[in-house]
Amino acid sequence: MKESKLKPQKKLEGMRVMILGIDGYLGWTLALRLGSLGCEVSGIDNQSRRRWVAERRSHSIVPIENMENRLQAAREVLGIEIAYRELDLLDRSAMQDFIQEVQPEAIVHYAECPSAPYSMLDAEHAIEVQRNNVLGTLGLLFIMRDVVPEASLVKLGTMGEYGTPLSGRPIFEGVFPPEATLHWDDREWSLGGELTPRDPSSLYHVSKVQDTINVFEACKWWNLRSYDVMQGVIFGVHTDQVSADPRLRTRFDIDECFGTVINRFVAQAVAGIPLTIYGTGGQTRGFISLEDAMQCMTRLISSPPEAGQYEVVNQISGTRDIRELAEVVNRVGKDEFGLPVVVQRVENPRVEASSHPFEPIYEKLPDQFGFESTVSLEEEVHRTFELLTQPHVRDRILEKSDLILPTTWWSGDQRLVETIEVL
């Protein structure tokens, strides 16, 4: 067994943390968690997620308040004060002024469009995703260099940057380990410390790869410090804070662009729509619950990297293929909620292998930061069913149920996928 070497932690109470994209699924949840731990939380959002989802004719199926009411509820229920500004990350002048005012010790960057299908709709959407994500991050790096060079950046990446190497080689945490070598033409080279290959699976994922390179170089050139969080698919609805009051709930999307697979499966089961497995369902991914993801982020914030350090963590708690996920949702829905869940195979609108090897390495968070998963897939799926079967939420699912099945193809087509087989 490898020796565990935990990194030193700073005291969170009184720590100044700024969250970019604070109105989102993750941003709002993290703001409440950090506030409850005594951090001085600030944040910005330009409401893009609400606009993007509305553009797709959808809405958060868990009702959420506007930011004014959310902030008021945080004060009343949790005693948390959050310094919030509605502004765009690309407005560098306004961002610089706010960062100069707050002087954050850590900046958590969630202010990006997180949707692969949205980026593949057409040229206009692809360009908007790249503009928002790449230029927003690039401008932020310059502001940090000039205003808060000692602050740490906790940047949300995605496991999708790596792709799924068909060779089956391990997916290391951002860079090759010291012992990795390249053998070619009877010669050998060390690969230790070099960025691992990326194979992004959509134009959204391409934007995240560009972020990686920009952040990596900024740390090298300007002595900035950053954790790049290669996050798996997040699922679920619960933390102690967002569950404390209906006004504190975080958003929950189910449409084809912004709904993630486990969350969407539970909504489909509640609405009586067969769960949709793309192709064979053998695509394997890394997953982590909302509650566990917040624990990881808190641990990273409290243990900042050294000046000039760019470090990657793979933030997942396990791997499953899509068919296994459907089986879990099917079992919990039938056995614990009495729902007549059906699973179907449909055409795969994406360009990806139908099954593949997948060996991600995710050792840093437990070994160096002390992360331990506290919630199982089955437990969080149960919690999600509990919330989504409430009558007012179920009604909101049914209202938008026609937006769940995919119509966006990586080829550029726009047509509804057809059923291959009902399982």
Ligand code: USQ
Second form
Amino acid sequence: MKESKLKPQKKLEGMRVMILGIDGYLGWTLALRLGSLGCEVSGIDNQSRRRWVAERRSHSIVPIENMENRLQAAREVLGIEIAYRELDLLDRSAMQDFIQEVQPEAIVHYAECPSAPYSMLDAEHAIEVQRNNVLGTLGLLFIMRDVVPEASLVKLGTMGEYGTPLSGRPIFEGVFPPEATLHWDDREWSLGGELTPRDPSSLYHVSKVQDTINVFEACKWWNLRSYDVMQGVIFGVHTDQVSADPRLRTRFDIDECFGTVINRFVAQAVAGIPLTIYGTGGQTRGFISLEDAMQCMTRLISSPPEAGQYEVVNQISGTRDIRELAEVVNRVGKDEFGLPVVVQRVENPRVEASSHPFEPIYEKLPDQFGFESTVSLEEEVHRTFELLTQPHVRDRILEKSDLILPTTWWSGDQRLVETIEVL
Ligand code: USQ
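Having seen the form predicted on its own, could you give me the form predicted in complex with the ligand?
What follows is the whole complex; the chain from before opens it.
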């Protein structure tokens, strides 16, 4: 029998968890899930995601309430009380006071700008993304050192930190495994425990790499403890809590900066816009549904790291290339919703390999934390269609349909991509 490597789990009931970025796509969803599991949830947000999306002239196409109404609905529908403060992570003194007051046992850090294209718009946006992300995390590490050194930090990184190594070597979970060796000039060394190389694919992804190094060192110097979560591309709309009432829905973006690829494809299919495969569509990525990602985060929170432990987990439930994704959305849209879906290839405004080997290792979450995916890509795409085909949501997509085609080129150009081929 295989020896169980499962880590012991703490009771979530009554655990104090603070979520930074609690108003976002992930933050709000996690708050409701943890609240319904009995955690004492607190959180901060400076509303910047709403501002960034509005600056790009877009909106969440699934209507969402303001924070006050969200908190009220959580209370009414789920019986959850959330201690919320509107606050900027970079306001260190206010942040320190709030952490001092709450004494969280775990801090989930989602308070970053998540958009690669937004970071590549121009110098101003690149600087804003790196300032917000890198300095926010850095300040947080000092506050944790001084106020809650025993708390665990569950920090959102990204699979995009690694890039897509053309050698085809496995993409390990952050550090090389003990058996990895380097052969060179007739000599051999162990690489075990060293951070693996990073090759971030945008200035946003660079900010996450900088965070990785800051958190890694802080754990060494100050005995802090952290899980650094390399999450793949997220998609979907459902958890039991956000689906419980329209006022509890989480945001859903479809513009070129803040919409991720599967979510965009479903919205495009609903609006009758040909799906936008960038380039050949041979780019392969790791993906995870919203519901599965929430399960992973819950498991990480309930099995905290040891003092001084810095551990990376690759948080994906599978890999696909972009063409395959378009095929799934096409099939579900046509067969299950009767939509006349069209798929196109457009110029790729990004600099990324168009076909490449991709072998991510993602064993820790299932082996050590007990993660099991509960939703397939097809099922979650179906649930997303169900929500997006509702007339009021469809109308909100159509209102923003001019924001679907990308105009942000990694080269610095600002121009609409052209269609290469309708498939
Ligand atoms: N893509 C298309 N068509 C589209 C949109 C995207 O073909 O309409 C392609 C892109 O070229 C890219 C892939 O789909 O190859 C993923 O793009 P994306 O915009 O869905 O995701 P990305 O920019 O990589 O960033 C997203 C999140 C980010 C997170 C990252 C995880 O916005 O916060 O860090 O996914 S990962 O990609 O694994 O690094």
